[in-house]
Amino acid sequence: MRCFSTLLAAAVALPCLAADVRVPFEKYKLNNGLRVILSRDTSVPVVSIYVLYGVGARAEEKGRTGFAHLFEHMMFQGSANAPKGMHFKTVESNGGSLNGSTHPDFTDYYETLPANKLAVGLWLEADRMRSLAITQENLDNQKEAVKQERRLNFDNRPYNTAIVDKWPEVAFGNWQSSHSIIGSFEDLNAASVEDVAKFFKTYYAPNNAVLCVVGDLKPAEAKKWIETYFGDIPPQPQPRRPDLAEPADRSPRSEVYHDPHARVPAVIVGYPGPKRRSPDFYALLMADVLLTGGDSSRLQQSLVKGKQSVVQYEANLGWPFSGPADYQDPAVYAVFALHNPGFSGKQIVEQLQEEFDKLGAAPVDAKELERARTFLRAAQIRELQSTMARARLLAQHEYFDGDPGVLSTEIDRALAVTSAQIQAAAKKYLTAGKRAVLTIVPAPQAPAKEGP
């Protein structure tokens, strides 16, 4: 949970009842294996289109890091019937918005459009699934774009390089999970058109994708368009899933990263998380709300307001690259904390561990647990107001769980977690003996080299 007091303010006015938010949907599959989810909502005349491909950074091979992210860029470089720039121009000229993102276990592409432009959005997505323009010119152009993005958003910003490159190495022992989600310049430079074409054919096939449309749609009409645009795209052999198993050794790990751009020190503390959708998963989800959810949370009250040792924090199951909806084990529960320079990183780690130990040592007070449930319930209501959020969550639950309907039942399972379950999960998972720590220390920038 991020530390957002405004969300808590909205939450306190709501009764903490069992969740009654149900998102209706229809699910079916095309002959080529494309999984389709439709969810009708006529309250606003818009539609959101969300396409998820079952490939992320953890599917990459050694020497080919960054391919998932590179492909996120390549997918906007044009296709057989939609030249470069047309996708952006068409969506935005119709008052819509669009984007894509790379994750450890999937890559997604999405747009929100006026309802009467649904066919246009579906056609654009189908055309690039069918016939992406993989050329040397496009590849060279996007290699440089990815490098520039890395320079601007990671290498020249505080904390980001530590989070993206160093933290995975500390948190995981298996290379599939521990390498950078962005990749290296060396691997990008080595990528050939043949490599990229093979990656596209392997992973960007209809049978490795989920299409979800949410909004003011006519189901029969939407189905006709989806069949017309996507139905004859040929499937490919289902790609092999990587072995993500972590080494059995869970001894504590701790490293220090000297960040030349940071002005305030920080720590990242993480613990190996539970199986997705297991009882412990929901117990740790509620533990996270108790620890970090809003102004009344334990970390806010104890460390931010009380000791005044922590300045800002964020945490989640799967942090920093995923959250509970797209959490896929093996993963971690992690907390990132910027802290007062008057405290050492070691002191902050000890203070965080003290809060985790307290959670495992004594039952949660009934009133405190009720506040956490209310906070979580309000967060779900707020998120589901967006058609894009519903499309994303429905597709992700189909991909990870094989059932979009999980969206309507997850909150019930979280709200049903008891104080005893939270206490047991905290004692089992949030222990110093399983802890990984990355301390981020501000470091002087190296002096610029003088030219010849």
Second form
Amino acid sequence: MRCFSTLLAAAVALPCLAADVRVPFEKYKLNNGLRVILSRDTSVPVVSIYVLYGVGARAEEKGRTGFAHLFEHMMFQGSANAPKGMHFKTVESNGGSLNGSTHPDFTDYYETLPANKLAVGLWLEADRMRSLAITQENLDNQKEAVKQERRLNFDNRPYNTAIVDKWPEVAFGNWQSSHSIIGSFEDLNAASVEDVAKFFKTYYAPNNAVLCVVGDLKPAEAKKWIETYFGDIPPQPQPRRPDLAEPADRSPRSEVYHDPHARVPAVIVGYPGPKRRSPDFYALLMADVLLTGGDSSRLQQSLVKGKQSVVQYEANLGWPFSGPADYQDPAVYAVFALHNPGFSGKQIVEQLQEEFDKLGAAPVDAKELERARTFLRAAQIRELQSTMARARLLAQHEYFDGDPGVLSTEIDRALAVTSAQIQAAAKKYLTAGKRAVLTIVPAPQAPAKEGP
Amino acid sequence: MRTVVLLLLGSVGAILGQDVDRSKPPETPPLGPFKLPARAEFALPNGLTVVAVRDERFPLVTARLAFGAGSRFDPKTQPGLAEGVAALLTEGTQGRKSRQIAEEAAEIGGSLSGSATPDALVIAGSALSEYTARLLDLMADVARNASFPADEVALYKQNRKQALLAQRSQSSYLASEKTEEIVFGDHPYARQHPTPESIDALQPEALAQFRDRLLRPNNAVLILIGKLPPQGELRKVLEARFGNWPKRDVPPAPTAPLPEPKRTITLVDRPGSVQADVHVGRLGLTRRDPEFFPLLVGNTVLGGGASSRLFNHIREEKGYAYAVYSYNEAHRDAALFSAAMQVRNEVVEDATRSLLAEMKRMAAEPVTADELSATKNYLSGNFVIRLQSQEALAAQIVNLKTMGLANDYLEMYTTRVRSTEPDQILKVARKVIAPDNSAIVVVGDAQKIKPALEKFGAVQVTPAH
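The form predicted in complex with the partner chain is what I need now, so please give it after the form predicted on its own.
Up next: the whole complex, starting with the chain shown before.
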């Protein structure tokens, strides 16, 4: 990936997305391997910068859980020319907004700024890619911040511990996928400055990153800035990808979690999903729309309305950490359902399974399928409204598929799925024989676990 | 922050040279003017106000039908009535069953749902723009002809109670609920949330009565954003669906005297909490208040983002909290100003002391020139960034209309932010941000944190729901 000449690709105007939505873009690569995507849209004078690094929680080693996320915090602690606090301050005092997030297979950093501040945002991102300040003080401070985040979002809230710590253990057989994305207090405490520095050098190299800029930009000017700020950040050997292979044995499994903060019972059911962007992937994507897309979906109509057993649900390819755009196999199609306490968790699992089996057993009515297609098409267009959403999707498709243009062609492949393909996918994937189940039981009296 | 001043004075040429100084943020040109998309406003003869915004970027249409009919209209014994009406409007009409409404919404690539705020009941609809007329069919039908079928009402009650249980298992929900109760006293804004008992008591008749009284064209504004037909044609489309909807006198919004802010300390006991939600709240300022913008800017300096004082001192320097912020939640006729944080049990006393000290400092010394210019940029820039989607613009226009704001409120927003002076902030901070008369509300494990809170005065403990 390294040391190719710049400007490999010429500008590409995309064929239109269904319903006339075009997301034009230009893609090229710097000498140091940084992949760059630019997409111009002058309708609002803002610009979004999105930087994706090809490392996430699934690359962590044993004894180092939570490292990818801890590192995400470190990225806001200052760099050679932008000392601690300056990143937030610079973005916000220039009228922008920013954030970062950690995922199983990547970590991202992003800001949206008034269009005239593009150079400032690029300068900030480049400065931390080049020269992050990895000090003991910053590390200690961020360990505390992460612990506090854990207390707030997990130890003091219903469902989150079950979803983030427990569910992956049930859904996956390979430790790389099954360990907690936020990590344990013990492992966080053990992280040393040397560990962090090594992680930075290995993974936060330009050749392991994608930079995408969308909005009111002048391409020639933007390219010049990008070359100036990022061009001479040295590349590193391409990091090894973790071995994510799941054990061949996918026998069904089921566990119970007693949640001290939950007051409404819930279940999670999941099934190993297909390979990313395989024909089955699109078939299962349409199956998900039929099952859970909007108020006319099957789960809404037969379980929430008909049986009155489920109260609320969420579902996705890759739930809870990803959706169709950033789904990376091996991953799981999962449904999370809060349910009426008048039903047992077991009954809810059976009812969900019954719906999946029904989808496998009979063809989908043409009208229902057409409705699902329209629903999906509109949802995808709606998602593209903000420059940040487009920047994120273009970069993710570049990272996962090697082609940002997938953003505009993806929808056609989903819309082309036939009833027979949906039936076959439901039968192949959503079967009880491959199912993982986590039952969440409210246990309000149990003492909460206190962190060290 | 110094950088901001330099940047604004700098020239664009520097960055393009070969010898770029990468040790400093680049200098950038000033931002060109930004104009909000034009809004066309007209009314149908029955009083329905229509606001239309043309947005051709995407083949989408976003609609909001907003009524002056929020939770403040709920009878005292029936909190949750407005939100119940809102939720059930889409669950069946004289001509369409719940399922049919859901299917038709999906067929046009859209969604349809109702919700209620303290001031407004809003029907939200969206579709692919080629189906604008069908979307309006659906919206008119649910607004005018909802039938509140008994089985749908029963299911709503059952599920709403479970959802309420789930909400009440979140300490932040409990903290907001208690703070509103104390700060707004007898005013209807104190009762924004249902109780299990009030949900049980919901009857289809009460729902229909609420609808008949308040969901009237002369009490509504219809906001349309997207690829719209030309205005003449749009008028015809609207006349056909809403034209014969009879107007009717609507009762004035219920109100009550607001209590004088005073210091109380209330601890909502939540055994097993590993941390405490601390809120320091009192009456704030509405958007119509002449001092609203100074408060907006001052609040942002105090606790409105990752460069704010609270974020820097309480999260970054002291490490007490992951989340710490302040806000002025403005309703039409009253507002809640509050600073809030979630801190671990061991540091409740120190963190609360720091929080109160930062609030006091706002009232004791003027904000610095750097803070002020950075905050003005932050608010102005984010205002534009947030208007990118149709949904966000629709939400702003709903606020504008349901809170009775001047029509140029959005156009003037940035100018008003930019013209705020430090002494105006100091003045409003003495009135609103200084915490001497603020109520302290804490949700947490009383056994563990009560002694820490008693350092600040007498503590009243109440059980969590």
